[in-house]
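Take a look at this single chain in structure tokens; it is the form predicted alone.
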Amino acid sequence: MQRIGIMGGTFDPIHYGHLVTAEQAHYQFNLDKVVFVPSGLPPHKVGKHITSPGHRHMMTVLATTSNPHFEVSSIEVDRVGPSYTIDTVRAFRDRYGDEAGLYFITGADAILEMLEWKDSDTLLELCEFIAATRPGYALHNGRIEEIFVEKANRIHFFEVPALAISSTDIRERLRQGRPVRYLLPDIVVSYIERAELYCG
């Protein structure tokens, strides 16, 4: 049975606090693959400025091409309308069959918020969750199960040291012309400054 995980996010920029994660889910979780799903239309930050799907889409397969359990998907990058997790996961178990394992990565703070994701009941049926969390952090203190009742354990936390990097942070850092070097690849950072990404 393949063990599929699915990284999805905005990453804008992709960091190595998004890689770190995954690579420890991989190995953490006897994952087969992970496949990075860069959103198009997040709902969630709709009326607010993110970069090109098509820029961010093309950092993330910079960053993550050396990594052989690493793909990038671009389904949500070349669909029409907003990027609806449910939607996405519902792509992969068509993709992959019903006998497959999905688990989607994010988080920990997003497994608290998503009861306000679109059908969260069907997508706790159709994939279990990796939430990442910075160690030393709480994990839910039973919050998930009074959340999540029955479906809490196809929920899974696990620690990872590099969450404290943001890209918020980055693209801050970026305006002000303050260094990012050692945050994300070098490969990407060439990218940023090629498009001129991030300076204004």
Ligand code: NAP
Contents of the next structure:
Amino acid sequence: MQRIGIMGGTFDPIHYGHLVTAEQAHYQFNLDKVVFVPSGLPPHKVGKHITSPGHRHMMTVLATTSNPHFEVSSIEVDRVGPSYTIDTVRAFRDRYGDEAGLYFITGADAILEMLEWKDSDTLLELCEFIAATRPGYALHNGRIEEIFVEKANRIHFFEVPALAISSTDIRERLRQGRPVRYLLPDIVVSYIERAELYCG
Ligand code: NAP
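Switching forms now, from the form predicted alone to the form predicted together with the named molecule, please provide the structure.
Complete assembly follows, chain above in first position.
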């Protein structure tokens, strides 16, 4: 039985916190591979400024290329309209079959909002969730059971120290001309400079 990690995020930009999360999930949950899925148009970010899907997809490809367990999917980037996770997970289920174990990996903050996502009940049946938390983040386990009731055991929390790095902070640093080296791969920094992203 295959065990596939689906690493969902806006990745604006991708950084070492994301890469360490995926590597740690690969090890801890015994996954065969982790497929990064940059969002096209995240439904909760409609109307907000985010970097174009093409740039975010390219930065994700550059950042992950050296890891043989990592892949990148353009499924959400290629989709017209909002990127609903249910559509993505259904496509993975079709591709890998009913027997495969699917694990959707993302930030814990995003997962706590999941009840507002499209078809969240079905989503929790189609895959399990790996919720990555930053150091010092209160896990609120009681709240998880309260929110997700009997499906709470489909959500696994784990702490990733490298998630002290955040995309928001990196964007802010770039705008202010402060250093970002060692927060994200050099190849992504070079891409950002060449494409003149996050400067305005
Ligand atoms: P977000 O609200 O921008 O991020 C929430 C927090 O999680 C941030 O601290 C973020 O840190 C962190 N995070 C995001 N992706 C992560 C990852 N893969 N690993 C570790 N930490 C991560 O969340 P988002 O990126 O837009 O959305 C997360 C996922 O949920 C995406 O796949 C999105 O499509 C999905 N989603 C689906 C629906 C729906 O189907 N209706 C609604 C909302 C979200 P950074 O800023 O440093 O990344």
